[in-house]
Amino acid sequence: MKNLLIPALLASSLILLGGCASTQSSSSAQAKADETSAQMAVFQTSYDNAALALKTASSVGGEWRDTGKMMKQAKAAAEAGDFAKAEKLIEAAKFQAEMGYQQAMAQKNAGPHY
């Protein structure tokens, strides 16, 4: 009877330890998924702000050449998980949109004066 009890205890211990290990890795995966989701939410807010600035610049003819291209690159970087690059690109795009608007407004009366 003792000969059967020891292997049974050993097997049940291994099963319990295996269950604990899988719980830790799944909680780690869940934490990573939560972090990625939070980073994507922050990026989406930045993207929406830049899109609004670009729309405002476009409404007065002040959209700069590469702003839309930068926004597409930022979106692709975020979808690939490179949030540092995505934030850098989206901030640059927002800056360009804001400066394009300011430039268009400052130069709205520009032209030849005869």
Contents of the next structure:
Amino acid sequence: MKNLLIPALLASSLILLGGCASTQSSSSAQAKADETSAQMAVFQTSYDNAALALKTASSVGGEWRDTGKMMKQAKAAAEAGDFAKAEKLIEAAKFQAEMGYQQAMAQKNAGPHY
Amino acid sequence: MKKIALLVTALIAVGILPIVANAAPEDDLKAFRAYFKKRFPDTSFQEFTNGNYAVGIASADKRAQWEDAEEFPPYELPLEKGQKLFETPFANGKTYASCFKNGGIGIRQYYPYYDPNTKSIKTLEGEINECRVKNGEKPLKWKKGDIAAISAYMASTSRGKAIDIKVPDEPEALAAYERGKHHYYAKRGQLNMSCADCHMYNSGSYIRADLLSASLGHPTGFPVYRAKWGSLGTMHRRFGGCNKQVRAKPYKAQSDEYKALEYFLNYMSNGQKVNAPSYRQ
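Form predicted in complex with its partner chain, following the form predicted on its own:
Full assembly next; the chain just shown is listed first.
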């Protein structure tokens, strides 16, 4: 009987341990998913701000050549989970859009200087 | 007094006042020519039509190389193709000649022009496609290929005729002129450069290995055959390339913006003889 009891105890311990590990891994996966979702939400806000800045620049003919491309690259990086790269790119795109707008406004009355 | 202030504010808001305040096109033309005459005293008025191969701008070697290229020009075949396309009847039996004054021969010097009926600027390429659509054909793609070949052939029949662009005293015509003028002088793109920065204030200087041509006479050689392209291209193709080079987002070919720029530049070349198509590096 003793001979049977030891393996049974061992098996149940393993099951319990496995259960704990599985709970731990699923909760860590959940935490990771939550983190990704939060990072994506932060990125989306940055993206929306940059898109608005670009639309404003474009409305006055101030869009620069690469800004739209940078925004696409930022989106792709975010979708691939590289939020550091995505944020860097989207901030640069927003900066370009804002500069493009400022430039167009500053050049509103551009004319010759002979 | 309040009423006047309100009116002035309203005029500024709708953008009318800057047009009124700007110099008349004729004054711009005089000042533009005088600028280049002073900058390149050894270059004659007509010689500017040769771009950066003009005497007084290009080195003797560069000029000689270009003269050699023009002897057996690479645009000969596309030009022949353009003539063939121009003369080939559409499915309905009509040809391009049916759409243009004088059968489309010797009229390039009047393009682009302000059309009072549509209150818009009409370009030669624009009317080539209008003609196609009117005759049940699909429009051609802008910038290169068949449209550039047809336009080049039509322009070649105007060789030696002086550019003759009018800016009538009508608000829409003046607005288009001013729009083109603004595009030319406004800095744009990440490099913060205007058309004028290269082709006016720094014309005759080198930008890396390239000699910057003068704007005066630029349009006379279009469509041009560029070695870089390996084909003929329209003026709007070149505009897009220039805008991209200063890292600005280019406008679409045949957009109102580029039509206005073409209008302004051709007006500035009034009196200079058409020499299209031309060869450029």
